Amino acid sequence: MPTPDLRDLLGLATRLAHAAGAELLARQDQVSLESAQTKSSGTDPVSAADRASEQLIVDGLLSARPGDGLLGEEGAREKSTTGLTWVIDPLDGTVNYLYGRPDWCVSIAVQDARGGLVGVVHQPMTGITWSAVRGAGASRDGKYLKVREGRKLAEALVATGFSYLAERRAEQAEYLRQVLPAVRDLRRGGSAALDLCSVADGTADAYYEHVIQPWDVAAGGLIAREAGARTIGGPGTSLPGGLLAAPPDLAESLAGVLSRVRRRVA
């Protein structure tokens, strides 16, 4: 297959992360709690602008790069026949969005054999947009990111996010419980993609979840990493299901708090 030009994916995944948000701002006093739907538990709702974002994003991507492989939130999906694979949260923080809140995006990001190669991140409330190419550094609205390199871990802000699973916030509990005395304090904004930017912004230090979905992290964590964070997670680290993502020296050292808590809850 012949090399995908890094330009035209993150223009392509940039347009059409614009065009959700604007579409999703559109129906926003269209839809309520009342009205969504739910999914794995009954706090974790789905609405009708969560599926026409991934629709439009989907029938984008379809036109743009037929045969390229789909992995979408609200049940896209399609293999690849390019090594490319489009990776998309068309509402990553459905519940702020249905209060009226404004911490919920779009997110995007192709990856290949190797992984994440482009990024975008969109905030329709803020019109903030984040977005990384693999090699090429992150950026804030065209603004070059560098994460907050220096802090020792009680100094750190740490963001989190939780389950909507009761027997997992148990679990979650448990690491609270060790995490907050060992840092400044801890930060649930509801989007894990945000939470990742905002580590790749220096708006927080370090984010971590001790479960997610690749489709939360999969732009967020490449914008992080082309910051310069650490990401660790997957099988036989301290976050086996989870991501962190710190600058390398807090990364260990929150891994290490992290460590001993699985040996508990294990």
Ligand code: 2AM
Given for the second form:
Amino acid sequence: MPTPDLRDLLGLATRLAHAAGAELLARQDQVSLESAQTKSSGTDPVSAADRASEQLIVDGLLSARPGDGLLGEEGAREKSTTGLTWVIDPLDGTVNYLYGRPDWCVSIAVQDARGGLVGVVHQPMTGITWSAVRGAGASRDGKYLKVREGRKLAEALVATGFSYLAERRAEQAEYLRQVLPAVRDLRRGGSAALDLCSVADGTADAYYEHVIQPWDVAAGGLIAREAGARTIGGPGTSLPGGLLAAPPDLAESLAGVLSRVRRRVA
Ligand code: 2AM
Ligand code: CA
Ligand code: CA
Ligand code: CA
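The form predicted in complex with ligand 2AM is what I need now, so please give it after the form predicted alone.
In what comes next, the whole complex appears, and the chain from above leads the way.
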């Protein structure tokens, strides 16, 4: 298989993230807080927006990159014949979108057998785009990103998220009881992809979450790592079903706190 031009993949991901973002912005008027209050009618316009965004991205990928694999939150599934697979969250931060808050984004990554190759996260309401290419660094609107080293856990602003499953939330509260007194403060933004970008650009120091899906973290995880963060997650780690991202020293100390809680709640 010929090696793809990474600039072409980055350009394609960026164009599709921007087009999907414009589609989502155009639909946001139909998704009012009022409609959010009645469950059936409230969630329908959001699901329609999720699906329309994914369809736009999938159509663009199928025509530009036939043979690449697809994995999208809204159901896109294609096996790869090229060794590359696109991992798509067409709208990350759905609840924020529904409430007219700005913390939602489009997340597109392309992976090979070694993991993330290119990642793009675009936030339509601010127009900010974060991107990364493996081995070539991460940027925010073209500005190169490097995480801040040497920050202690007690000085760290830590982003996190909570599962919507009530039984997981009780467990997450146990982690919070230990983490909250140990850090500067916590932020709960509602979009895992944007949380990871905030670690990359220094608007947070660390991020952890216990239950996440591949499309939540494929682009943001690469962006954080390429900015110099360490990510810890997956089986056998202190976050078996989740992800932690922070500058290396801070990642160690936060992982230490989380694994002590884990031994108690397990
Ligand atoms: P989503 O908006 O694509 O569904 C991990 O926290 C992910 O879970 C988020 O990136 C978000 O992805 C989703 N999420 C966040 N808060 C949520 C909530 N209160 N209910 C359901 N899903 C939520
Ligand atoms: Ca998501
Ligand atoms: Ca989503
Ligand atoms: Ca969802």
